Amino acid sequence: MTLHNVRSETPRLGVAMIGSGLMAKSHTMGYRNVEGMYGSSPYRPHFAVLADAKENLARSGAESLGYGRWTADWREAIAAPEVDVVDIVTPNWLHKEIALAAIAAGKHVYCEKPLAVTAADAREMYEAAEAVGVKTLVGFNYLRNPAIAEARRLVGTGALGNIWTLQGRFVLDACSDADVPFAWRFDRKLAGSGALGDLGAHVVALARALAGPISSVCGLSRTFIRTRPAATGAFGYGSDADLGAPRREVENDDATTFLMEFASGASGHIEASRTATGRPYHLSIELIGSKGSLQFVQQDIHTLRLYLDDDAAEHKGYRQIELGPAHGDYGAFWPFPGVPIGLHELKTIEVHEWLSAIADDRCPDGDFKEGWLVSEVLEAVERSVAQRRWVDVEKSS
């Protein structure tokens, strides 16, 4: 038996990962798995550089995730000649500066949501990328769900008729404990809004994908836990608190609920909460139209519930669709229906869209323009909360 070397004609794409936390892991898994899952890829990612502000985190992140080099200065990562793509998984307030520097260097930019702390910053990022001609993508990974792909297909074919209402929820109890420590997510200057931007941004992206542009909103926000103790060590989810330290005032929302009107005339409601006691994780969408309706719960990721009004009387009612190879990109993972796929797999689908868009020289689904328009909705909600009235979303969205 003779052992043969493997030679690949697939071109390499150099990746600089800016950040070393959970999302750095998820994005790297997406890059690493895309060719194996899909059988081919327009590019083979080369894990060139990982950057983090702390040397120990940069070093350990590069070692564990398989990057060739590390640095404590993200500018060095962007400047590295082997880097083609800059992937930003930092806290929100850093997105703009890093993205604009990467765009100016002619690098494609993949950034986690929300795109920026303000809608004006998000628009600046989008316009800068447009002017240079680089590709961009925002991490709205729930758009990649095979159930959402099928929902978008059903809406697009008119199977549900005119869309009348949309209800969306993204709630979790990660911050329900009053002793969860103060971190950047609770600081308005660093994070912008709280649950609204962190969780609500995902639902707004889904709402826009399924029902179109949102024209006006009316919101209500609450901060239920007004102060939190200082963190020790890292400052992400799961940080330890110094219970003896002075408590800091929380500066953004624990929960936001808002009504919305779509440009089509449809109406809707979105709820986002980081203090939903007893809900470790819950994301759901219900869409009601003139001819049918659908329901989706992320934790039941292998199913989509569908009602069609023209079913025979003896068969009327919601049916459960077991998602399978016929739905979205499910078939890249399993050849038979009904198997749940996880959030990291959704990132793999997202990376596949990202690499394909770069290769095809097209705008990815969910680019910086979409990130900006989602930010416009979030900002309108905040204005509505402050003014206690209905507020129009910027006409551009």
Contents of the next structure:
There are 4 protein chains.
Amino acid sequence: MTLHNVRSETPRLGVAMIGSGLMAKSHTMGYRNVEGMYGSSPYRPHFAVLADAKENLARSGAESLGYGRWTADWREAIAAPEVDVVDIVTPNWLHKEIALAAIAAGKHVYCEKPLAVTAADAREMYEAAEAVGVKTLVGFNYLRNPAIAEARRLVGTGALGNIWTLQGRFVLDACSDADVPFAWRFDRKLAGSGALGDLGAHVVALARALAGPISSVCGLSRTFIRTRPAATGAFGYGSDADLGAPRREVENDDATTFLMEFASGASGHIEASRTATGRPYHLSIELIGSKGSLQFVQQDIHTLRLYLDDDAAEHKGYRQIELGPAHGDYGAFWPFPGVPIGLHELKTIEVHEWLSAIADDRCPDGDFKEGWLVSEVLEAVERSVAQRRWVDVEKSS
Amino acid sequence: MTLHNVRSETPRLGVAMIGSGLMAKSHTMGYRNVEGMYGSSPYRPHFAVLADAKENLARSGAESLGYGRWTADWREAIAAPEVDVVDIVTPNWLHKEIALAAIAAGKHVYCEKPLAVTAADAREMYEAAEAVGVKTLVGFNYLRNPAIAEARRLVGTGALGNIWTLQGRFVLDACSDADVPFAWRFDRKLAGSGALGDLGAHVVALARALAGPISSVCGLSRTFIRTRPAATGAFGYGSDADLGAPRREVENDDATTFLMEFASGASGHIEASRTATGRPYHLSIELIGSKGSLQFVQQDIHTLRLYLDDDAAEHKGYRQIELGPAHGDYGAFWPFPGVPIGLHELKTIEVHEWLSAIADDRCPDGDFKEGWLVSEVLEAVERSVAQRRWVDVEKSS
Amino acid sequence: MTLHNVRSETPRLGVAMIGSGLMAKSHTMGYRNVEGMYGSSPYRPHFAVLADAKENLARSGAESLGYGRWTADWREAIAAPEVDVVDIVTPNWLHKEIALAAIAAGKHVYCEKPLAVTAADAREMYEAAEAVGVKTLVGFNYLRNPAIAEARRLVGTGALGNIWTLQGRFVLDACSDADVPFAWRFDRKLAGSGALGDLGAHVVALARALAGPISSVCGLSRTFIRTRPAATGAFGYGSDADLGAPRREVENDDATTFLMEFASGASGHIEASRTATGRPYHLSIELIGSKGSLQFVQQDIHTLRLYLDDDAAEHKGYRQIELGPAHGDYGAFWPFPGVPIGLHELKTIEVHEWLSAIADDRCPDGDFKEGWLVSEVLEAVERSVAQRRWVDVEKSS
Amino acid sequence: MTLHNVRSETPRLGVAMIGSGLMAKSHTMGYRNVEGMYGSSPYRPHFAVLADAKENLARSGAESLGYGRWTADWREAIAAPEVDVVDIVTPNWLHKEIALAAIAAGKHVYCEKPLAVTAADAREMYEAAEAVGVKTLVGFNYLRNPAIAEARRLVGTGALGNIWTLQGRFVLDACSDADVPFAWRFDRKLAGSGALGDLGAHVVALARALAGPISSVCGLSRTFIRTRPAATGAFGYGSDADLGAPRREVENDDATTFLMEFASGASGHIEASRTATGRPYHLSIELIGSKGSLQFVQQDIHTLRLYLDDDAAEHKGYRQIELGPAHGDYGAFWPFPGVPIGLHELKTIEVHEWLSAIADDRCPDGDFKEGWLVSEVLEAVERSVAQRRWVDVEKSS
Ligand SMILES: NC(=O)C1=CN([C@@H]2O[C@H](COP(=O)(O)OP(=O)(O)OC[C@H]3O[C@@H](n4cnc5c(N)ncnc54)[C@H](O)[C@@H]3O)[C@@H](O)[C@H]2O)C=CC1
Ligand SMILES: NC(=O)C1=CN([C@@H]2O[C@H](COP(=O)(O)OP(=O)(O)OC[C@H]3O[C@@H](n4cnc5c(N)ncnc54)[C@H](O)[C@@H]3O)[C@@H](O)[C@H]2O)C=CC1
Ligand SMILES: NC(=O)C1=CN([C@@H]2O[C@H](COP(=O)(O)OP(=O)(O)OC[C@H]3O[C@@H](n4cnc5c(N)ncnc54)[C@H](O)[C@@H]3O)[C@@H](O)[C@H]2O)C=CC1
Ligand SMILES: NC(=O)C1=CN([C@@H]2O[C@H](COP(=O)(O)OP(=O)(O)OC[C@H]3O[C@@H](n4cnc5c(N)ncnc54)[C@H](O)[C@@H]3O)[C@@H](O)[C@H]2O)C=CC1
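Show the other one: the form predicted together with another copy of the chain, since we just had the form predicted alone.
Next comes the full complex, this chain leading.
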């Protein structure tokens, strides 16, 4: 008989997932798929524990996502000895407490964005991890786009000349309907800012990756829908409203747009909205330089649009680069260009970076320091809105 | 023999064109084509006089554009008795003087945008015309898009619900090259602001038409290319540089972006740039409301994109309305939908509105009052840039 | 007094327009605008006579379009001594008789497409003009696109390598509604084929211009709407139905698609439809070569999409060339790139070619010979449909 | 201690994967992700054995993809008692032999497209499975698009009226370069037809799903690159050429386009090409009906474009439906609309259908019968190319 047993030498890495919602799923898929997609992996994840405050969610999440154990108490998940890394995929207000506990227990921490509800909290988390020496990562998954990898490379080579302006946009219409229930995302204490923190955080991370530190900002915020039906247990996007419920006052921004100046002298603006009626999911970046420009739209994930001013005169024009094995980690997915990469698949790239950084004992791209510096920008925007003038970002790099 | 002579009863209207550049051509085409396109016209233009400061331009312009007489002195053109309307298509700094003279002579005045170099000048022009009772029009030709006509109608019917945000953009790359020569557009005294006045003026007019008066603004301006080769005689877009020439300091903005609040409570931002590398001609508007949204891109002139939230759940989505005879003045051009209308053809619509307003003794849409109020917005943006804070628009409606 | 009279030395050319419908308007605009747009013209048209079978149309058309005289008898228009060129913008079945009469009278003839109802008729028209030595032109206005001019240039330089395939499409939905009345376009004797002749003719002309003679074809035709309400006097596109009217059987194709082989070895297919529900006006061309490819969509008239395989590996991708003064006759309209050119404006380019060819005593691009050879292709498609097999084009170059 | 063990009751299903190339990866990802994505699954796959003819590929594939055992002899994989389903992801010529063996062993069989090299072989496979009563599936993954699910639903409700035409396209440029090596895909015995079978098979399956059986066809094939460098071991897409190698004659089509008639009376055409320079991955479908139309482009996977003729007159136009939880299996991936689904994620949907059909003891959508009927269409196209005329499809439903 020639059926040979497989004996993998890839080391194990125990994972605790704190939360069982949308991002719990996405992180778990990422861990599960790295080795198969890439053909190899620095670690083979061991799906040790999943924790959720609600028992039924913890149990069913652990079962469908393939974790070995479940608990309603995240402290136990962190404490479990087979756990090496802790993934925090809970609502924002819990990020800090869980992260600090995990760091104290010497576990690596992979936390969703925004890193914390305030910039001071984010800084505390970053400094705690620095002190202990564990690795950290924030879920800025849009940084993982092959298009963004290529954009960063192009900026780095100087192909675009001096960067003049950057425009970014992340707008949804998930909350355009006044009857979307009041969930944690509308509560200032639980979520921090609204669209700004939830969506803007991603764009600020992209902006910083492409054009460097942001030094000053001036913003405009609006809460178009001032009250929403109170609803218990409505956590995720897309949950239904109980129309009879009493209405609660929304405590943060539905939409924020801000102007910004970069330390480099570049300028631009960023827009975040959860009430962009008709746009269920639109994230885009436009970068204009003295010699070239770039455009990227998340929904058109297969392409990066590039303009190079030194093209021949008759042939000048934005070109639609079809992303492929030459760009970022695309080649892990497909051997030929042009195939759309799914959003969960970006998490697979993110997890690959995470596992690689742990194995190589280096800081991954998008760690807690980055998470903190993004928070400083977001908080400066909030100050500028309150003061109706430009303000400096507290610490920009 | 049955060859019958045609005897038109359409009354004549004598036109004086002041300037012989790009807009002189566009205005003249507009006058020439109204009757043929629309099948009838309130007036048949008589191309009386063309004036240009440069004799050779005046002579050649008059000849190719079909004017009966030419002069190097615009005062003579205004004075000519067969002249009923005066078109001002000179650089901005001349608009005021010429307009006041024409108004004083009792002629109707059709002036290019921006109406004047300062808001105070624009106001003076508006008030002079009001006092005398002549008709006035500003060349906000983008208002003439069938798409914009339809957008205004949709806003009016309430189909979009409350208007939440408006975003507008008019960006070019005509000046991205540092060797584009220093022409009047870069000179503060001659042009006023840079991209803001030249391009932003159009978008402010569109924003006001769609979402009403703008009450406060906060802007960011940049002059990316600080000096340009001095060049005599380089007036128009696309003129070549004399690279050996000494360089002169640019006196106004290459790019301006500003946040705005509307009197209605809506908010938004507008971006104007003449250095948007890779974008030779991009004007766009996005309007988001509580029940629907609109997108319009000038280059895709055949279509208006409309989202209506009360579409059936499975069929929600932006629809690409192909503009046709049901929208604005499209039907003057083509009997079936979807055909791109040229930019000169928008001037034909503008001239039709102009001639109709004169015939009907009413103010045309986009008159000097509108030109002045647009200038107030632009000037407020300049103040906000200087003061790095939000400022109120002096007079917004 | 320094108001100088203009004295143009541009020679006159007397025009007779036969027909007063949509194309009469478009041709007249073309003649009227050439000199103003281009800055000069070989001839200044004299709008001598307009003829239409219906007196009221002849009178009103002549008046609004600015002709000096009108007649209900096209023979008189041809005979008028001040007439140098005859424009035939009547339904197809009249093209031959009018053209032969005009040629016999020694007038130059500019005739709309399709040149004739049969290939034999088209050939007779071509040969008659050849014999007499007058100039001829067919209204293949899509050839005038700056994008097509550039595409022809690119093919000529070999930038695309060997041309492998060409795909063309001209589809409308003007007739998708079963209650669009039976007009001349549905009558085989008056129109010839349906969508094939009306729309396919344009695409065949483009295909020949870009990839040379077509040697064999195999087609599929469908008449989806078999009867339509009979209507007298419904000539143009977009005319309304009289729903009570008796229904008449449609005599030609609503939609035809055909495969084709070019003499060069290239292959491809062309689709024509007047019942392409949801597509009011869609004309597109895609050309694939061994080293590069091209895409053009008429509605996106400001751009030509170009792929060049020898771009740097990471930057490969279709580029969206914004058409500008470097391409074809674009520069006559705008000094900077990216502005949509209207469809009537393409006629202005066509008339410029027409006047230039007459002045230079050369055959214009798209003359009766081309009109005839296009008709041979169309007729071969009809034969192939009847025989359900590939057939050779009678005479392909 | 409250760390609870998870005890899943989901039954096991043993999988044997035959092949370790691109599709082995995609199938394995599909099996692995069903339960996590959907939240539950009829079976939890047991990754039993992976077989590849090459020992090193078998070993490394099994390891990275997580199979328990590996073998170089696929017969052993089939024979393994823990194996319940056999996935055939080898080159085409092996599909038949492996499938017949697996069927004989009473295993369910999931085979990649095209089902076989000839229609007769495909029929034999189908009939064998029928006789034994095992479940079968062909890898027509594009059927799994939420957009296609919605399109089928819309056709079914009659929203589009009578279907008049269908146009489909699957074109790549993976083989545009003449130095892409001669791999199995260019060998008639190993692959069957070229682009037609490899790419056209997917489009024929889509066409049948949307418009029903195809009754007759007429095609045009071209082999643009007649020889390629011989290369041993170059199996997949994107493999590099050994330029020194002797060149071998390509034995099948680089590009095929065919006209088709459906049993329903609809018509259309399909194009398949592996040499569509500039188009790395383009699959599209357009469906035109008497009352509405649809467009789908695989690269724009987040959207289905829909036109409904009964929209209000001023609002007619293609709408861009953002796919979401209301469409097909989208909701398994994201709770809000508009997110691009990756191509591997389509395989997850396919595997979900596969596991569900096995559990429910029903034929999955896209089984061997469908694979066979698709092959009949492809083979008819080949006959029509040889005979240069229309031919009937042998058995169309
Ligand atoms: N990177 C990205 O693109 C995205 C990031 N996020 C971020 O991920 C985080 C989670 O968001 P979603 O998964 O969308 O939220 P969700 O509402 O779907 O899930 C949150 C989960 O946390 C659980 N939870 C609440 N309190 C808990 C506690 N004390 N202990 C354990 N579990 C608890 C809830 O029961 C729920 O299962 C947020 O910070 C959000 O900003 C969310 C969506 C996308
Ligand atoms: N509505 C629109 O879309 C556009 C509006 N414009 C506006 O139109 C105006 C003219 O712009 P262009 O035609 O592009 O400029 P241009 O530079 O092409 O033409 C200006 C003309 O004015 C003439 N001129 C200068 N001084 C004069 C004087 N004292 N008397 C008579 N003529 C004199 C110049 O010789 C030149 O022929 C500007 O106010 C500009 O902002 C320009 C382009 C587009
Ligand atoms: N190049 C292009 O893109 C287009 C070309 N065409 C072609 O132009 C030609 C005319 O089409 P349309 O202008 O759309 O048609 P139309 O139906 O709008 O106009 C035809 C005109 O011919 C007149 N007419 C009919 N019999 C006549 C006669 N015996 N003597 C004088 N006039 C007569 C009619 O009264 C009518 O005014 C056709 O051959 C058509 O194929 C039409 C539209 C677009
Ligand atoms: N559904 C889809 O979208 C796609 C389907 N396919 C289909 O999937 C099949 C496989 O294609 P790819 O994975 O792209 O090919 P590939 O060339 O990447 O992989 C084929 C694998 O089969 C192995 N193999 C060859 N002979 C074998 C044998 N006797 N026993 C066991 N293994 C053997 C090879 O070593 C190789 O690992 C083909 O039928 C192809 O048409 C391929 C790509 C996409």
